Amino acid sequence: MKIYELQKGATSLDGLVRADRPDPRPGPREIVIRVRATSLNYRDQMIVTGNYFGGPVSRNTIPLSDGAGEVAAVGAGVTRFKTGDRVAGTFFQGWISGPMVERFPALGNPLDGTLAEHIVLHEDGVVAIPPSISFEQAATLPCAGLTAWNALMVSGKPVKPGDTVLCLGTGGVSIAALQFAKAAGARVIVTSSSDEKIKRACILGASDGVNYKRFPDWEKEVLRLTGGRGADHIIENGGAGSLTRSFEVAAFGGKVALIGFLAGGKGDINPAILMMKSGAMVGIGVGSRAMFEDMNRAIEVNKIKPLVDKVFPFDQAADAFRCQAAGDFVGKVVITL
């Protein structure tokens, strides 16, 4: 089968190479998935450049955590799926339900990922995908989609009708959060450095957008838009570089869902701001299989169509990485097989 491997010790995209491996066979309670689409996350850029937790990969590794396809074969004792079922793998293999009580292994690092014609997973690490969406759309869900769902619906207080949700940026997690928040009856404000991206977010349902190049103190503009009240839920992609501003823009009793560190690992953080508002910050580590299945039901009932912006064929996987690294997209970048 055709695959891509990130070579041991790689620190740049030059380490991503085409290769072949034998077609996999399922063991007991395992299934073989014919991958039809896979999507990229910021995490994948960090892995390729050797900057992810733990440094460069310690063995030749198939990258990417998010993929969708159909069951091609099942091993002995499999009861959850049959050949032909449309499925996706879970980001964390082994986290079935309940709170995260240990660090489960994730696809793409340290486990082999989804940038391959076929993958083998234990049946417990797989979910059925919503019938109404494509493989490309389903491939956006295991990491970005589920992170947004966990941030809004599971961890801390859930979003409710009339709440204000602030999404930092217009990448995969933020756009998924926008769609989930709108389905829940909330108002959504987005930030971006691009008026065109803000326009696209507003077409998807955002009420307002703040261009942080035009408004460097973007938190003040968000406060103005909310009449000084602030946001009830903040999808915080920036990390240390933007946390204090997120604290300042949080409403009383508001929740800051910390999911990334796009603004860098350094910054002057003042947690007293959040404390004085009786607010909360919650760290989001993607989610469990049970959360994934709940999210998929909500996607089907609400007819949500995950946003796929750019699609690349398998032979142009490196170009997909470059596109995603450049930020030249809204929502998700997908590779099809």
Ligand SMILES: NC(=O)c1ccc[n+]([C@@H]2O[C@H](COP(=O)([O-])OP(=O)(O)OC[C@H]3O[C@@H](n4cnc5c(N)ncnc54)[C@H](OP(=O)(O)O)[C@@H]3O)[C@@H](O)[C@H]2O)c1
The other form holds:
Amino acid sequence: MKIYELQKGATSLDGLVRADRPDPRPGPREIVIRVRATSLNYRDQMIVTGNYFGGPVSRNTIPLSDGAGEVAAVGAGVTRFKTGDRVAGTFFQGWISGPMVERFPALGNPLDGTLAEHIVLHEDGVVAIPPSISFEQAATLPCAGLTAWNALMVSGKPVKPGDTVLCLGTGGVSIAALQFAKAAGARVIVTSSSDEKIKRACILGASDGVNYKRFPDWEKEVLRLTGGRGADHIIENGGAGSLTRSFEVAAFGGKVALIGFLAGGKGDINPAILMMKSGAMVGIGVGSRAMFEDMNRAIEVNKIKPLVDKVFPFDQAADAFRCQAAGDFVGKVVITL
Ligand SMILES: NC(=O)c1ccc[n+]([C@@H]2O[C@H](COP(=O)([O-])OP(=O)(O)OC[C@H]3O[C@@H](n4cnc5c(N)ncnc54)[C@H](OP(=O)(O)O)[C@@H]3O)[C@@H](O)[C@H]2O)c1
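Please could you give me the other form, the form predicted in complex with the ligand, since above is the form predicted on its own?
So here's everything in the complex, that chain up top.
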């Protein structure tokens, strides 16, 4: 079967090479998935450049955590799926339900990922995908979609109708959060580097956007837009570089879902601002299989269509990585097989 491998020790896209491996056969309780679509996350850029936690990959590794396809074969004792079922792998293999109690291994690093014709997973690390969405749309869910769902619906207080949700940026996590928050009856405000991207977020249902390039003090704009009240939920993709602004913009009792580090690893953080508002901050680690299944039910019931912006064929996988690294997209970049 055809695959891509990130070569051991890789620190740039030059380390991403086409390769072949034998067609996999399922062991007991394993299933083989014929991957139809796979999507990129910011994490995948960090892995390719050797900047992910733990440094460069320590062996030749199939990249990407997110993929969707159909079951091609099942091993002995498999009861959860049958050949032909439409499925996706879970980001963390082994986290079934309940709170995170250990750091489970993830697809794409340290485990082999989804940029391959076939992948083999334990049946417990697989979910059925919503019938009403395509493989491309389903490939956006395992990491970005589930992170947004966990941040809004599971960890800390859940979003409720009338809340204001602030999403930092217009990438995979933010746009999924926008879609879930709208389905829950909330108002959504986005920040972005681009007026054009803000327009696209507004078409999806955002009420307003703030261009953080033109308004470096974007928190003041968001406070103005909310009549000084602030946001009840903040999808905090910036990390240390934006946290103090997120504390400033949080409403009383607001929740800051700590997700990413796009604004850099360092910053002058003042936690007292959040404390004085009885606010809360919660760390998000993608999510469990049970959360993934809950999210999929919500997607089906609400007919949510995850936003796939750019689609590349398998042979142009490197171009997909370049597109994502350049920030030249809203929502998700997908590779089809
Ligand atoms: N904790 C977890 O479980 C978890 C899970 C998934 C992702 N993450 C992290 O969450 C972050 C977002 O991931 P993703 O996959 O959604 O990324 P992505 O799809 O690559 O989206 C990145 C987008 O964020 C915006 N951005 C860039 N720099 C920014 C900044 N300084 N401040 C605000 N926005 C900025 C840009 O959009 P605009 O041009 O519109 O600004 C960019 O297109 C990353 O740090 C990722 O590592 C964490």
